[in-house]
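In structure tokens, one chain follows: the form predicted on its own.
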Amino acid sequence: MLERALTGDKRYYRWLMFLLVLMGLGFASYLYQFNKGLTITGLSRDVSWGFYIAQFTFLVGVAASAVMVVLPYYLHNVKVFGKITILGEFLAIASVTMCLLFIIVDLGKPMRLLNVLLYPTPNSILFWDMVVLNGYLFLNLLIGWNVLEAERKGVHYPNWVKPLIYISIPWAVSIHTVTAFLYAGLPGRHYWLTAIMAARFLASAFASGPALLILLAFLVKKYTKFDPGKEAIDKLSQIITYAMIISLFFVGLEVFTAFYSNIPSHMEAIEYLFFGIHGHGRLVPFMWLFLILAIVALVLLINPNTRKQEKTLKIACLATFFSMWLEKGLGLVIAGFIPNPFNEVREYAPTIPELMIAIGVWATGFFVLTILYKIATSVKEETAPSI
């Protein structure tokens, strides 16, 4: 089927060209990273971890939420999720082939990925973060791949396939779960030493990538004659409205816990995050953006007007999508390391070179989602039914 992806018209053409050069400056900005070490980044003694894994930890939510429409599809035979499913699955790939770019290029040196391989510590939960990505990818690839092959020469799947989909299940959310294990892991982060960090992620998860998927069907349906089909997404909206309230009530306990309690601790990350402190507020205004996006899309969710309508609800995924980047993809990990162990803020700010390579490997991640999506839309464009 790979074929399939050798053909399209020159829009689809100029696409790919598009991300070709993105993906090329962001690999020069890494050769420059890989020959000068991650000092050319923003990481510092005081703060270790930053955009990269920030957009890791984001994407590891993404790959999880395909479970929103596997889990119906497959597990309570939900049939209209019959045409999007294969879309959340590519997703899926798509994403967590960048949240391993994006550690690969953490490490600095990307032999260091060895260290896990040679020498595995089964009581590291870096350890089962790797077995959990690498597991996950290979889960989504074969039952994606089969099940499509399968529907182009008009059979059922595999009787082998169906397992791996019951597994991919759980270890859809065992992925998140398991990265939320690295920060709550942590005593000495106090933001992170909360034990709803595995809850707050997987609702988060569950809003941000069905947001998502959500507008890529709607791209899909303009571009291609594949229609994933209005009752799906209709079922997807619906999922993404509990989340957001789960997600941004998850929020709320934190706040609350913090400030009831008196905790100086645990109130200083969240105080630098909305207000500042010690002079220092490089995020405040992208948290209060969030906040504002959160509560957008909330109103234009809730309602089911505007829920209902392509409009609107492209608006409220847009808004649901970028509130959850903020808040995950840039908030949470910064703030665990504010203030530092000696009560001292060390702010954090990307550098362009660290921009360059995160904005190369959202590239590649796209560059892999539209291949995988030229093949699916083929495929479904070729099997629908004749009028």
The other form holds:
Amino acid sequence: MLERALTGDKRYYRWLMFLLVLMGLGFASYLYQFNKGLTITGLSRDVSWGFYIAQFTFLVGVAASAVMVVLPYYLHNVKVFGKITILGEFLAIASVTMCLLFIIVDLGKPMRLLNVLLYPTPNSILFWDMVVLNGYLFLNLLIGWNVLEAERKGVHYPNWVKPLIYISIPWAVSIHTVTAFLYAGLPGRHYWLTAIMAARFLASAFASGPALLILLAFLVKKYTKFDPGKEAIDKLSQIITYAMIISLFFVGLEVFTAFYSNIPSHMEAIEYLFFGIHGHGRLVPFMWLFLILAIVALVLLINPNTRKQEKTLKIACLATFFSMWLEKGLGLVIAGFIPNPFNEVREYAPTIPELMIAIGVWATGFFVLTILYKIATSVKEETAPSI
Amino acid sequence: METSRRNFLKISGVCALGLTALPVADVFGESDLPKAIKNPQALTGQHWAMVVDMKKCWEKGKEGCKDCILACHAVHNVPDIGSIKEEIKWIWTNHYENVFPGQENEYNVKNLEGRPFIALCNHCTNPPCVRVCPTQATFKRPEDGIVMMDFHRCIGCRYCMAGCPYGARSFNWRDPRPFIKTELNMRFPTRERGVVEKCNFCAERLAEGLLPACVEACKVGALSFGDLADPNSVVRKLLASHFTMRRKPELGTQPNVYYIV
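I've shown you the form predicted on its own. Could you give me the structure of the form predicted together with its partner chain?
Expanding to the full complex; the earlier chain stays at the top.
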């Protein structure tokens, strides 16, 4: 089936070339980091994880959200998701690829990466994250590929795929739960030390992931002859609405616990994010932008008229995706380190090479996604009943 | 030679199996003989701890004295990067309200204004850094409880830095070697860029029968080091006769650095 990725129109190749250029720039920046060390980033002794790990955390959510099409389709026989399921699974593959790359670019000694396998350490959550992420990648590759290949041949997918599909459902939940446990189990990092961290992660993932999927479905519909179907998009937009409401509700719960209890260490990170403390407030505009975008998304999603209209739904999806990205892909990881264990505020901002590397990883993800979607849509176009 | 996909897979399977032979051989080839012979002069203990007498430090020590810090950093080839962002430190000073956040009030902060508090790795009995490390590059020595680093195994993921509630860990953001401003100590390794480092309670000196460098360097005896398992040790005597504090005891890490204030 791979050969379908090699034939496309000019626009397809131009898009791939564009991504390759970004990947090249990112790779060049990475070589610079590889030679100089992580000193070229904005990271410090006090904020020792930043943009890379935040992107990783956000993208685990996007990957996990594939379960929002897989579960209704395979467990509840929601037929309208039949066409879009493959898009969800392939989005998961691209997202996990980006996750793994973001971990690698964050390592101080990337060539020692395999030490994680050589000295397996079950008490480390990072070890389990490696296990579940790679497992999820293989599950989606196997399932997506086999189901698509069966469709191309016009037969039912092989029986051994079915148990894998069932396993992939709790597995998707596990990748984001384990990723939340990376943070939620650390003593002394008050912003992360919350029992609803995993629940928050899943809720925001089930908003941002399907939002991206809807936007991709519209793109697929525009540029190929494959139509994922209006009903599927309708259903997905309902899922996003609920997930978005729950997500903001969870953020509200955190605010209540911190401020009603009035415990300084619980309030400080939230104060830093939304108002700034000790005269430092670099993230304040971003967090207010998150709130504004989240409210715009909610207004457009809750109102059935705007939710069902393509134009306003697109705006709602963009607002959902970016608001959740700001909250999780920016604020959550950085604010965990502020204030530091000495109650001092040392701020963080990514540097240009750091951003270039991040853009390179995103471009790689979209490159993988484009190739996979090209294959999927070509197969769908071939097997579609001619009208 | 014609080869089918099936044959290719078979051969690669056998090759992969062959790779597992070495660890298996290692397991069966293990012997009970010690890998190194211990120095008979080595200081041994079951539970090393430190008592920092800040009163002594302030009352008897010279103002701005940094003997303990300088001694430690020289012995361990700790670089002086010259920026707060990439600072590497094993033992250092900070204000009371920073070393004991949450335990300050307006008045005690005023009384202690300008008074340095010494901070270092607490060598916790329940170290979160060890719990989170994915490669066991940081580990607690079973025989005496020292929390150690294997600079050659660390992958530089910095999970331990997120895990440590005491800010005791530093990362080599760049190659530290050009920044070692003291005379190079050839008896202790320098580090490469990309690994985490911290205080090791001078495990390498204990092995030779020497006290930690900071303890030895302090002329007023503000730093005491000893075995908590031994009721006659200097630390046990100090703990029995003084009220002491530990940093963030509510986190359950059981720090092994005690403060007399």
